[in-house]
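Take a look at this single chain in structure tokens; it is the form predicted alone.
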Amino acid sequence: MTSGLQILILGLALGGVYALMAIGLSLTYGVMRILNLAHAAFMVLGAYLAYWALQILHIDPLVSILINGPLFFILGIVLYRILFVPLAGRSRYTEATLLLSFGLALGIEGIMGAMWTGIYRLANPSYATRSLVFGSFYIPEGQMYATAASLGILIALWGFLQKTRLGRAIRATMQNRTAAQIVGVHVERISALAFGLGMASAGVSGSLLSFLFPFFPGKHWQWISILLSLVVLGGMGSLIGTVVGALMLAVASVYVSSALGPTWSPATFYAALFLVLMIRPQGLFGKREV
């Protein structure tokens, strides 16, 4: 019983971080139908920035969230206006943006490889190797801080989407882009804002990634596979579905890792992606397209 509860604790803590990583991917798809395959590449780029900020400037990775967030938000708006706006109105818009984001991921990977080589990196703040013990249970201190930061950011995002005029405009655009435009929502401006928020989530996730998981430029391909499985399970474009999917698959992966070994953990996400696409393509909270 104790072992099972311990695994559940670790899985839920990990799921909170996964939810933050995937929420931006779900947001950009929900608003603009852009499946941004470069999302994880920007996460790794954010991890490198946090890593070097610690090594050179002695800035804690948790503090670097305050740098990566605004930086990647601005970068996202610029990239959206330069790369994605010219594709608007094309008959195969979704396919074109998919190919564009794939090329962008390759480009970012190449730049990171040229600048920092392909060796594994891992930030090492003092708390990264400590654990907190609660009776018979424990949680790695770094993971606890990362989960707390993730939950705080997710709650702030929820509050923004629910309580602000811009947030309501984003939700309206996610529900029906044409109807939102009819009632006066400037969908182009809202799309740029949503893409910026998605990129900001990638940047702050990179700060957490820098001390939780080893990374190198090509690691983003494994991460985008994991994130896609979370988003597909929850339902493409469903933010609450993304959070639920992240928690479910994180717990499942930790149980699989405990039972079969760490090398089998990634297979949990790929198996879930395959089964969801076969049984319920719209995901747990998604709507079937007609």
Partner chain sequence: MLILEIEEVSAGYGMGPDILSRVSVRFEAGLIHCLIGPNGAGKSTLLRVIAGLLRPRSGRVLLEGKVISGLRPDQILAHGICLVPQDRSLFPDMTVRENLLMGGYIERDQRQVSRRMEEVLEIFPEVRRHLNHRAGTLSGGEQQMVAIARGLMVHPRVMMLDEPSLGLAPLVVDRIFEAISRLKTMGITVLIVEQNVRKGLAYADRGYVLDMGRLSFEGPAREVMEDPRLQELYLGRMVLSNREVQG
Contents of the next structure:
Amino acid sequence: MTSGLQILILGLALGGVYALMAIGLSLTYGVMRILNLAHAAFMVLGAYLAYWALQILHIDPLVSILINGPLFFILGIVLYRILFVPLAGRSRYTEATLLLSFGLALGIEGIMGAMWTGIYRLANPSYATRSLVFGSFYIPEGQMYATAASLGILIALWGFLQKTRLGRAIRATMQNRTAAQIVGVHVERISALAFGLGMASAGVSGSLLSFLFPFFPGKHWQWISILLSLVVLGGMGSLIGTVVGALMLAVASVYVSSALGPTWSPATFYAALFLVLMIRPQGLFGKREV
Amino acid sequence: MTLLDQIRIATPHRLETRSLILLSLALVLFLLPLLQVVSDGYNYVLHVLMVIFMYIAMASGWNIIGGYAGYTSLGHPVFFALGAYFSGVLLVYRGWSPFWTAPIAGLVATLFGFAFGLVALRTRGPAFVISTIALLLLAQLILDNWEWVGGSNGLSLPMIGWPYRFYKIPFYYGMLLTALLAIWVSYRIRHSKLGLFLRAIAMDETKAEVAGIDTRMCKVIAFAISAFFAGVCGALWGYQQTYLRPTIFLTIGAAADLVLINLVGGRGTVAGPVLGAALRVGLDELVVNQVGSTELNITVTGLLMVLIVLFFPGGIVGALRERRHLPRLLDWD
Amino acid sequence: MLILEIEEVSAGYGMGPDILSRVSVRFEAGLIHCLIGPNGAGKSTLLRVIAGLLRPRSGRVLLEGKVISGLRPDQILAHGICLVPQDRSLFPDMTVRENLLMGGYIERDQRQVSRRMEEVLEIFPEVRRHLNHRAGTLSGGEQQMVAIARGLMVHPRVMMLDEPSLGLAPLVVDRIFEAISRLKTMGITVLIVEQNVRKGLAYADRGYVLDMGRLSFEGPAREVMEDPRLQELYLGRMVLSNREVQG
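Taking the form predicted alone as the starting point, write out the structure of the form predicted in complex with its partner chain.
Every chain and every other molecule in the complex is listed next, the one we just looked at coming first.
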């Protein structure tokens, strides 16, 4: 057993990374009601790219964030234009996007399997195995860098959404799509931007994932359900809810992991999801009508 | 109730000469195993047909919640596994034949589906599909770590004590009966008040609710019924494989199969899943068994799904009906 | 001088029937125009067509002789036509300040936007004290004021208000209509859709009566008010509560 404070430290550190991983899911759902089931598949793809960059080009995963971000941003805009724009105006739009992204996830999984086989991978930068000790507490060095990077990116995203014209337009579209149109927001363009940002967050999370957790192509299913669980807990489409949900569930999962063993830590998320659906289906920060 | 009236008007009742054709087809399928009794060499044919029947049963069941009500479930492999392990454990520890326990396995899956549905179907929309993915992964985790049922190594079942020549026949009949039952139930629901309500939910759940439909109960009942067929199929399939293992049953790929079969054939139609299942197994036998299975199979599944969603959202039955070319033989709605 | 011309416009939603059927109306610059008519007459639909939120099935809309139908909503807004819809359409989780900033969204120069916000706040000083409140927490009347102020952010030439008095107490309604009169003094052409017939016509220069997707008749507001056809239309087609008729 680890001490309570130690669990809290590790949990919050982990939660920061989970928040970054899930924020894009929340953003794309909030802005356009697209539930992107391929989000984690793109994240794992990002992890493979970061792994490659380290193995072949000796680029540190923390540096490959700068490659993955723009790369996945552009990929996101292209995918949005090709795949999601044609669905606009379709009745039962969310359902259609869900099936579409499900197909996309399977497609990427197969391609990753063909390229990199099903073997577990883990990028191994120099800091991955070291730990920092503060008195009676410790924190793995890699985890600390990943958390710092996540927080930095999340704060930058927050600043963008709060303080810039385009960021405000994204929030406006999330809150009231028609009203956004009325004040002259070109909502299709804003949607493409938001989808690109969501994908970019998947890409940069992949860089962090590459050295934090072992991964293989099929692993993205576990990730997507973990991330969706905390999005549902926070309230679908609420960005602040996603961050709070990530911190809460990460701490809970670290606790479960230390009490019952790491095997059961993913179960924390599933159990939390069922509990939320039972007690407060709209989540912590969600509005009634989901 | 204008929404309901609209749907009702769009649903003419027709069942004439084509029922003769379908009945004779069923008769042929019932008599087919005689070939194997008379002369050996038809085991492969029987096996392929049995797999088709299984997919027809499961996909038609899935269609009740996923098609009529429009709630995509990726959790059906859990019911499949539940049926397999329920009957498998009774066979190993009690010696009871799965041929008798399979219907009970189906009922167990139904009960479990009902309970799970009560929780997961409280909300509208996409939270449901999320909860079914979580259910699948949770079931994986539990079965992987539950030593009594073999853990991740799985559970070996005793072989059926029949001569090899007749080995497939009981499974063939079991799956055929399950498939026919599934089609019949699907047809009856499609033409019942419940079916009407479910389709109203798929079109516009808010309006359905305003019209006084207890949408939650309708969804939960549909989900529970649809779980039954996966449970029965699991029990029979596990016995047939003589081996149960979490990774065989509990995969997203298996869930994707049910979705794809329905999308290809035509989601929300009675004939859609039947057509889709036949195509799915047929293509699998023709292509995969020739070329061999690779990692890219799953990519093909995914791309097919993307293309169908983009270009043929109604599937085969939907596309034919839209162009008014749907043969009456296939118009069971 | 004419500012807006609607020529033979037909429009409807999705696969549904025509809500507007070949309606033609002309609006003069600098006046307050009040559109009235029974429910489903197509008043709100007409505003949506002008704002570009709904594409007409046939016919066209001209602004000072230039065709604007078929343009995107943001392009029409850039031409100086803004809409304050029935539900006010504020951004509930944003502050009033942010709502105003969003009103100036099509202006890219942020200094221009800030300057304009100051001007608008001088015209509507009552909005200033709510600047840092979340829009969703304001009362209906306050929200309506903010919505009008937000519309002003783009220097509109034409402002369209869809039932500005809906759900407001009589005293508040007076304040709103007073604000609308202020728009006129600024040279803005105003189009109001009103169920509150008496109130709407009292403040308007001209009245337009729509019925079954067509223009039934029009004229100076006072004449329209006294026109027996108006009584007939309302009493014949629908039962209005006393309060609504008397305003």
